[in-house]
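The chain below stands alone and is given as structure tokens, in the form predicted alone.
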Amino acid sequence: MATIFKAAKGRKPTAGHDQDANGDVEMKDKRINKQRVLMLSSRGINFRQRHLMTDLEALLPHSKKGISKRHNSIALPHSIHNDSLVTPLLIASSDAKLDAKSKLGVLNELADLNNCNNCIFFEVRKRQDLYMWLAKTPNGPSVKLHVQNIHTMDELKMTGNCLKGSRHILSFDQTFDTAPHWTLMKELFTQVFGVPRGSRRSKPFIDHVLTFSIADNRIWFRNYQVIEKELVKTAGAAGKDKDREETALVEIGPRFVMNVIRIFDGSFGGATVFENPEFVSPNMVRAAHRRDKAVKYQARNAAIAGRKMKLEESVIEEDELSTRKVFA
């Protein structure tokens, strides 16, 4: 090792490389692109949800998905020494999950400490609503979103496949230059799901792509893989053979639908700038759902008591000739 260091020590500095005050080489980061993601979910995800969560895991090389254990036993920051903040807040060293959903600032540190500048926070809401947030630490902009329609790649069972680690091309409908918001979310997919050039655990191969779609006022997320068939020769105009590659996309999951709820000028709250004027809460359907059956089973009952009162009025009066009277 001390061979080593004196090499390097005596080391020139050259393009990308300076030199400091002890005649030391110092390396510099040629990446401009440094992007990284904090995945984290809250109390309360169901199996389906957890493997989702999983599975863009795999697709983001440069997501850390929880809090790092280095970090578990480490006292909070000051700025979230409340009363009101570490009561409700509660980490895990086995699986990190976060237990307040009131008080989500508290992602900001905890992006910090994770050296992350992105955040995307599974919010779920009696153990069957899947919220999704999307955030850039610690400034904003962030958006919330309703997840639904969620289909694994597990349950999918699709015969595309991809390196793990490898990279891949964002595709975005045009739809997304239409308005401000979805040009805003646009770009907060891109930096986001993006993954930048030489990132961690990345591999330097691009093999699917990423492709956002709206229709229905929702976005449509989808994973294809890009294959390559084999060389075709075909007739040139002078004579020559020209090979001439085909390219397929085969659909490798999973798939997911994003309804927009909000959009909020800074991390995980601040001014509202967009408010999806169609969004219609889960808890109204569930509620619009009970009070058809309620208006079917009122119904029923009515139904019910009106046969037993025309049957009671039915009734004839027994008559004075009748066969028990005359016999009896």
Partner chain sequence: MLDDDEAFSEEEVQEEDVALEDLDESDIEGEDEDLVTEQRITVNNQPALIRIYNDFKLKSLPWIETMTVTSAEPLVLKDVHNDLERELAFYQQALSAAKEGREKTKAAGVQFSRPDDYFAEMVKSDEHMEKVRQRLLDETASIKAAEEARRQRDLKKFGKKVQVEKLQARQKQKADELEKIKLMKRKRKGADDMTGGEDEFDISLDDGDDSKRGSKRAKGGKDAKGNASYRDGKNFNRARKDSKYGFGGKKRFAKSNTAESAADISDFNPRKNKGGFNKWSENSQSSQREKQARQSETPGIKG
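Starting from the form predicted alone shown above, please give the structure in the form predicted in complex with its partner chain.
Lone chain follows.
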């Protein structure tokens, strides 16, 4: 609405805004890149993951948090599921956490309701494992990631600070250009995590950098504050010498590691376009660990049983001259 109004009013080129000379911009809208992100979590989220969600919400001014109440979650009744119009209204009005982990299609409608074209959904399983869904909601691709090694902004070792809602620079590793699935991920990150220019809650300056690096076939996320120290101006003949600025980075947080599980063609569903062969579900990891411990116990039991058998088999016949026979 606001954009149409401004277009009708006749725009004035404001200082600081880049107007393309060759008129590529058809809509002549300040916000060419229009992105809005809906953030939701499922039930059973624990404190660290909740703080991560809060931190991301603080970093992304173009995000909207799907409000969730801890004890007041409503399970979707099955009968209403088929009615696509009623369900989002029901959920939105009751301010409930999303309980239907298997019916992720509802999220598309929720995002549409909130006028968002991206969605970050935190799915928690067994109150332990955090899975993050990134999706372009109408019909774009989506990706499911497994999140590990979460350190939130609250940790006292992260000493940096930045403006709430300032735009950031996104830094990607070269490895993102090597394979098509990485390229797709990079574009997805750019659209979801990149703050569009002219976003309502965004602040003017640029004082932090988000980095996405690939190591060990996982994506590592870091957030650094950019500190600029101006060195003393070199007095001398060259009066035009600019102040040499020393740039330093301090970590703000949060930091986490993402492991790609699958990339889907549609939003929260659809055909699998990419599957990570190296991904091992955390359940499998735990099961393998427990099995290793069990092997030791089983081996011991087997040894005991074997010994028992051996003892039973090795019974010697009583001798003719044994005491019992002689004095019977």
